[in-house]
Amino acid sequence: MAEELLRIDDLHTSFFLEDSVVRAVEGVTFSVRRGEALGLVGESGCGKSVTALSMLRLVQEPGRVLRGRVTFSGRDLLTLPESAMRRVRGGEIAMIFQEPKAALNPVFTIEFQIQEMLRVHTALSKADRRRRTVELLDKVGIAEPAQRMKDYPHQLSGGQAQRVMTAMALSCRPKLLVADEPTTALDVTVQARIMRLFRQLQEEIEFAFVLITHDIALCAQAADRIAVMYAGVIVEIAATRELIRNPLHPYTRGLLDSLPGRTARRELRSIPGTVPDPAAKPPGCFFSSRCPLAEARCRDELPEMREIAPDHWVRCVRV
């Protein structure tokens, strides 16, 4: 088993509004091993993106990380001085945000934005930064990179913008890449090309990869392990093949049953009910109101994560 690169322990992040407290992340614990691809999957609003932002100390007011540890290469990122944390962001941990066109600055060329990353995090000369920019754009599949790097973000298609964001993220050869919904708003064929690109680059550069998505089918294609998140907590985590073949948490089963073509039935099976309000979560298991297996004790206390099989963890009293 590979060495742990990143470990998140008991992470809690809340947003303090005028009339309520939104408990976005509650006791999240998981690890990422060197060189692996981990999928973090769950419905919109379950806390996936907030977990990533908390890890990088990018949560904005009125949000606040309340407690927990984020250990990366032996350092707790939550206690690092801000000057040291700025060197980690982009240099050792890179993040690709949702909506690549919105993440790119519309008033600067692609060349300027990639070279700015290299200027901040490396000691390369201006000429070397330019050569590196061309190499990066070529590596991520941008045709005629020496010409296209003069373009502005509005001149790019959605797939091209995602490739440029990938080039920027990998410009400093990070140890860990976090991609937040990297295929949102892309058509299916472009999605497949982008995911193949990530896997190819991961093999070449040997970085660890966290894929944040609501699409468990995408995780099944791209990740070595999958962590399933619901209402701010991890409910199941296992190797991809194990989780797909033997889902133990009722929410994981519900996600898989909602996939087209998984069974011979023609009608898709949806998960009944709705995700609880993060500002008014019920006691006990947060999934209990939607769970077909729920019993009285499920509504009293939030279950602990338990290792049911080697490296297969689940948060459910019925397993």
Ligand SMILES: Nc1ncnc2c1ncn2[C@@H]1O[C@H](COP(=O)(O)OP(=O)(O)OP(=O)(O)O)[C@@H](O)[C@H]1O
Given for the second form:
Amino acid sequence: MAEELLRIDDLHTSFFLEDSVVRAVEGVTFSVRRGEALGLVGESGCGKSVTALSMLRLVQEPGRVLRGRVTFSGRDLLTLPESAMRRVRGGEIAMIFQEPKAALNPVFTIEFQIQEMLRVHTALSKADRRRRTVELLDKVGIAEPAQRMKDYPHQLSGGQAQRVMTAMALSCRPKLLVADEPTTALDVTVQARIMRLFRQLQEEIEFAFVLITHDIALCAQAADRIAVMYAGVIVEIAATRELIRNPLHPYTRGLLDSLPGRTARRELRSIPGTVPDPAAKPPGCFFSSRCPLAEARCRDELPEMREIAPDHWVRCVRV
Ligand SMILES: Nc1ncnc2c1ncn2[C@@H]1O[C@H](COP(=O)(O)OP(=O)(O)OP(=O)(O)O)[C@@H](O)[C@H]1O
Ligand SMILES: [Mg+2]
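Now that the form predicted alone has been shown, please provide the structure of the form predicted together with the ligand.
The complete assembly is shown below, putting the previous chain first.
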């Protein structure tokens, strides 16, 4: 088993609103191994983005990381001085988001924006920075990169913009790339191409990859392991094949049942009920109100994560 690159332990993040506290992340624990692709999957609002922002210390007021540890390459990111943290962000850990165009600065050319990343995070000379920019754009599949890099963001299609974001993210050779819904804003064929690109780049450049998505089918294609998140906690984590063949948590089963080909239903509507309000979560297992297997004890205490089979963890007392 590959060595752990990132470990998140018992992470809690809440938003302190005027009249309520939104417990967005409530004890998230998982690790990412060197070079692997980990899928973090769950319904809208379950805390995927807040988990990613918390680990990079990018949560804004009124949000606060309350407790937990984020260990990356032997350092605790939650206690690192801000100056060191700035070098980690964009350098060792890169992040890309759902709306590539919103993340690019409209007033600067692509070339300027990639070179700026290289200027901040590397010691390359100006000529080398230019060479690396062309090389990167070529790697992510931008045709005629030396010309296209003179373009402004508005001249790119959605798919091209995501390729440019990817080039920028990979420019400093990160050890970890976190992609939050990187293809949700793109149409299906472009989405498939971008996912293939991530896989190919991962083989070539060897970085670990965290793919955040609500789409378990996308995870199944792109990830080595999958972590399933529900209402602020991880409920199951296992290697992709194992999770697909032998899902143990009732929520994971519900997600998989909603896949086309498994049943006639496509959407998560196949799990009746809705995610609990994060400002008023019930005691016990957060899934108990929707769970077909719930019994009295499920409403009393949040179950611990248990290793049911080698490397297959689940948070359910009924398994
Ligand atoms: N700035 C904020 N202020 C108040 N609540 C917030 C804030 N940001 C996030 N939340 C809440 O935290 C919870 C988790 O949000 P998060 O964005 O992590 O969900 P997500 O799993 O990424 O969902 P999606 O799939 O829609 O992106 C949600 O209930 C959300 O409303
Ligand atoms: Mg999100």
